[in-house]
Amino acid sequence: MNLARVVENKSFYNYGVITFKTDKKLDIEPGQFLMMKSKDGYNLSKPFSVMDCKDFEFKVLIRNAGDFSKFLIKLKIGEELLFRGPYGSPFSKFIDFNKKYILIGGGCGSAPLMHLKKIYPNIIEDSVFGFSDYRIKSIVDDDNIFVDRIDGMNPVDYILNRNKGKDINIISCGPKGMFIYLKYIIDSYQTAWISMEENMGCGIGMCKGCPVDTVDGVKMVCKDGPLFNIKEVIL
């Protein structure tokens, strides 16, 4: 495994930003994601989702759910922990990169969508990010953060009636329920991928701890994923 040290936390109670910096210098695609854990050995490697990655730094968007994120929201400075990966395809070996995409994430789903506007804003048409605490906009820097619902909305009806009547193609990540919505109100003409989120041990398919239900069999969201067509996955 690969040593990393904190270099910034902008966190409070709810969600965090760590930026780490390592002695590897890092090639990190938008949607691959790196399997985390403490140096003590105390825990198993979690899989993490990649928000931005530069050289030998990168940022990782945390929500404290658990014991673990508990412990990272806490890091201090120059404090240290172990990374392995990256892992998972790429967002870039199931796009069309001669389309244009709309971005809908989910709490902490948001971080390789931020990372996918980041390194291709061409291909972006539009984006929204919902979480449930306004106190994101604080470490979160983006104008289409989503916090409180509008008009009686939720974010992905608020995304796709603001782009009405566009030919929309969609890339999300979120939670599960966030998915069976979004399958349920789409045309059958248009194109949506989701990214899934699950826990695993190993992030290479040999633990078999993140298996997705598909019309082609069970598949791996290590391996054969994250990224899925909707219409592949059965929700």
Given for the second form:
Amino acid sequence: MNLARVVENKSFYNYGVITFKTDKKLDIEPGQFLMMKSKDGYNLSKPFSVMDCKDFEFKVLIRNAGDFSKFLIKLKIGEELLFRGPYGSPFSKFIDFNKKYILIGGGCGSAPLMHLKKIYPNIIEDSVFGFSDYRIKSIVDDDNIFVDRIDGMNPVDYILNRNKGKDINIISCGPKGMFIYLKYIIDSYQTAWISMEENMGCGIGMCKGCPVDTVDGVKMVCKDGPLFNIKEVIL
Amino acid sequence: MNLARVVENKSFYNYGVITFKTDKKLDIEPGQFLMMKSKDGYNLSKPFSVMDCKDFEFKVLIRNAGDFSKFLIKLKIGEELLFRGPYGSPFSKFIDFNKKYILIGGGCGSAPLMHLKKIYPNIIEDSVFGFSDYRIKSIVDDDNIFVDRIDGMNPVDYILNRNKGKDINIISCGPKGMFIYLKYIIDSYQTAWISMEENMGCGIGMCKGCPVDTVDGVKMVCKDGPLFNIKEVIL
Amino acid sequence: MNLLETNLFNKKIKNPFIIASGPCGNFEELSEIIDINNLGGITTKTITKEPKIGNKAPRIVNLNDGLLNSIGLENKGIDYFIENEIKRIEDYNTLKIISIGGYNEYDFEYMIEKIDDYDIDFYELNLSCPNVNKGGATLLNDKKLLSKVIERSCNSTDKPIFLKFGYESNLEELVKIGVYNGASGVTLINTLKGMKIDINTGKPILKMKTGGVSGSFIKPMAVHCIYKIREKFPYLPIIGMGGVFNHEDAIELAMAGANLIGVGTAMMMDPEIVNKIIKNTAFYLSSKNKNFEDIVSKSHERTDNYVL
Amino acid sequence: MNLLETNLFNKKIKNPFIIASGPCGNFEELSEIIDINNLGGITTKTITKEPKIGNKAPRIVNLNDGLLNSIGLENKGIDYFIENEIKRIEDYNTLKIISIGGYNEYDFEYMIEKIDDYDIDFYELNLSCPNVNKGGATLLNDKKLLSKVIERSCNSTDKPIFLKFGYESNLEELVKIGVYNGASGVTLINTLKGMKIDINTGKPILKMKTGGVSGSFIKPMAVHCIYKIREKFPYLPIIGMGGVFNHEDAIELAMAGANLIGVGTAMMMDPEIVNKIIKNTAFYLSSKNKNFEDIVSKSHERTDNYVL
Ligand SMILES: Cc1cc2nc3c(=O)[nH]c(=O)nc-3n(C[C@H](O)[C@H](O)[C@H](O)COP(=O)(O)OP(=O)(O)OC[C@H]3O[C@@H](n4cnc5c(N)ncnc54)[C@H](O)[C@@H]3O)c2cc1C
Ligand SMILES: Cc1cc2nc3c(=O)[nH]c(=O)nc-3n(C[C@H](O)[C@H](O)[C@H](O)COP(=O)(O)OP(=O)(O)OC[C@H]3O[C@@H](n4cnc5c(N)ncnc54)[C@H](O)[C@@H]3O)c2cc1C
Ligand SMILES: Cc1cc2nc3c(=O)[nH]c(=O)nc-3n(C[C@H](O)[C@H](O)[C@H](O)COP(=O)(O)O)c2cc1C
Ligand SMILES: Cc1cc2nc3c(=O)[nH]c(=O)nc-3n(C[C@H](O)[C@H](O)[C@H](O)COP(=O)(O)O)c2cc1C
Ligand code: FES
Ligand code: FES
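Please give the corresponding structure for the form predicted in complex with its partner chain, as opposed to the form predicted alone shown earlier.
Below is the whole assembly, all chains and molecules, this chain first.
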């Protein structure tokens, strides 16, 4: 595994944005994730999407979900951890560069979408990044961050409303509940790519730890995803 | 348990002398030990003798024996750990203050003897503290530290030789092998008190984890000791 | 109102936290550190008919987040216990569980008859100590003998009898045998068998070689065993234990199905820890506006909200 | 000279480190990360007669220093394996162990007959997967069926057959049954049964509720099982596994009695870790001036220096 050293950590209790520096030149496409673990202990590596990446540095957006993410949020500048990757298919594998996309992020799922927006600004029609804690604005800088309801609507309704009538292609990343809702409301002629999350073991497809039911049978989030067509996935 | 903060750590790979500061005024007699553990994890507390103690500070001499002692040796100033105690009967419970004693320390077993020497200098006839690593002299200050053999003799022979003819009362603390040798060479009219070590669980006599065979049956090092009359113990 | 209060066999129990058998001996030392009367209950270290001097040292090895022990049931025997310890134990105002171990039905009967008139609450038959060769361990391999031990013990007293088992392949069958022969409840789980070898010497560290593994890392196995037995025996009282170090561990065992929660190894690490666990569990329950009994067996609730 | 080299059934094995069945699938992904030919051996993920789609998610829960899984033997079945995977596996220049699982003697026989002419070395019968209800698990409760499975499997091939067991109360008896019916060796240990409950929802985290516990904290149980079987069966080949993350763990299992060392969960944490373990074990041995075979079963040496 590779070593990464914290060069910046902007965080509060619920969320953190951490920038790491490594010795190895990185080539991480939007949509890919890294498997990270602490230097001590015999725990699984855990998957985190990259929010930004350049040369020897990468940035992640962390939600305090349990032991490891808490450990990440508390990291001090200069402290180190281990990572491997990038894994998972990049968004660019599925994207039609002649089309325009709407990005819908829920919580930390916003991270890879922000990365996408930065690298391929021309294909982005609109975006919304929903969070439940307003303090997120103090650590993540984006005009489309919304906290809770927007004009009394949830972020999905809000953005679809705002882009009514357009040829809608969606890329979404967030909690499962959001996808279920999305699947329920979008029309059959609309495309939506969703980035799935599942508890992971190996992160590379060998342990069969991260299944997702699809119309073509069981697939692995880490190897066959994390991006899936919403029509393909049985939510 | 109580919190102690490192105020000084003089150490090299094999040994360390660490001074801790606490919030609670300490009253630790020479020969007693503390049960210490790190703030994280669900491991047993481990016993360490006190080498020096005053008001809110205590000092321990650590040998790198395994995970926890390695952790201790690596502690940085300001870092904290948990402790409880003091436990174990103090030397003063057994000592006849009208007599003079010879102290024989082996490795870290020297720690409580150095404490005794400092608190009751008048009862000490002579002392020897044997170590196997000469660098110990850079962190422990005592004229009677000897590394390996002294004039071709082991420390026990050396000090008994040097005090030949005297009414010899010994207090010794160190590895079991040293006690076996001591028992073998001292005369039946001589007194020797030895401070035993055993893997400990609770440190207070309730778990029956630290037995020592004596002529009166099984006793517990933590509660009935650690000091025993060498004649009483079946080594 | 006391959110922690619970009931078993019409006995009011202050709180579900009891001291597991063994790590705290018979509470003489512990009572100098904490107030025993604040505890839900106490279990004596397993008492045998004859005194046992226990195993040779080393008896204890620390594992990373676990513990390996081979105490070997060191105890002074039932007669010493009655002459010197039972009076002090009677005086504690808490649930008193007497743990006994033996080789056959007569051993158990003999001990129960000696002790039954004292002010104690339950018995716990230690059928699963991995540290004795001829002792409880073999009872589990001889189902006839096991049945006789349980039956005879239950016939010797009107007090509830709990059977203590470990992580056994045939746990369900053993519990069935127990219930069939009159046991009132089960205690799950005893230590698992484990070993640590010092690779510098090439020798097992424990003098007895194999010992019992307890502490934090047996919790997933404990939760599994408790859950499995609760699933099959919806109303059987279960004393759950194995790796409880904080209130979250305790709640997990309770949700799996434990009516009372034993704390063992954690008490060796820090003898005051049980007070912290009691306090934090009370705080947790009050923040959720629940009683302890509300969370017992909660993991078995169906989605249609049927509560066991 | 290669200090790590070892021998089993007159096969030279480069080093004792083999990939345990499961965590690395069938090495397709792994082979892109490390050179499979550097390994002592590989064990396929357990193959069944019919395809199995495995269990619903979540299948994986991280425990502190351990892992809980309920993959449920997801695999595409023996026919797919032979059509699509065996050729690639034949090409690896390493010891090839085929793990198979089934419900009765005919399943095992059927699979062995299909695969026996390929260039593979040993079979491993997975008799102990805690993640299948009707599968291997029940074989252990039905000794007649178990005997038939082992006997019929052994009669179907000239290749050595290893039996994989977990931490079972009657492990010795099971191994005896195995050896009596013709097995050549045993693999110890499979995962233990465990559960984790999310106390916020009150529900077991795994969809299947119970799963198999592996990783660092099952090592003391693995060492115990290996030691116990080595003690009773001085010459029985044992593939030891359970919590091996570094060369010290490996040496501990070897000293307990393991002839080969399986690495499972550690490979999920870091797929390159086995190379580090191999390198560090070689370094350790050379610093002690020993071969790997010198340390196998070392913990059983008597003080009179009698070596097994
Ligand atoms: C492809 C991918 C990309 C991800 N990117 C990010 C990211 O950019 N930022 C971020 O904060 N998180 C991300 N996650 C989720 C992150 O991996 C988990 O939150 C993390 O593993 C939790 O570890 P923990 O030790 O903090 O919490 P745990 O104690 O392990 O888990 C806390 C809770 O989260 C659940 N959980 C555990 N692992 C996962 C998982 N992999 N996915 C969903 N739920 C899980 C557990 O069941 C539990 O309920 C991503 C997950 C995947 C699969
Ligand atoms: C009363 C008493 C006072 C002590 N005072 C000191 C002291 O002042 N300085 C000091 O460095 N050490 C002292 N020790 C020893 C110290 O407790 C152990 O070295 C320590 O527990 C090792 O912990 P570890 O995690 O570093 O090593 P471990 O990995 O736990 O053990 C390393 C090796 O030491 C053995 N060991 C473990 N615990 C003990 C123990 N309690 N006694 C003897 N051997 C053990 C193990 O079997 C193993 O072989 C004292 C022990 C006792 C009983
Ligand atoms: C040092 C020690 C001694 C024990 N002695 C006994 C005993 O005498 N009788 C018994 O039934 N269980 C005994 N146990 C098992 C505990 O009661 C308990 O079942 C087990 O340790 C799991 O709980 P824990 O992880 O909280 O310790 C002992 C455990 C330890 C660690
Ligand atoms: C994700 C996962 C999948 C497994 N699948 C199998 C399997 O298919 N067949 C099998 O015999 N054992 C299987 N095992 C058990 C391992 O081979 C091994 O016996 C066990 O995990 C202990 O070793 P470890 O601690 O090194 O992982 C699996 C273990 C894990 C963690
Ligand atoms: S995490 Fe191992 S297959 Fe996806
Ligand atoms: S350590 Fe528990 S009795 Fe001595």
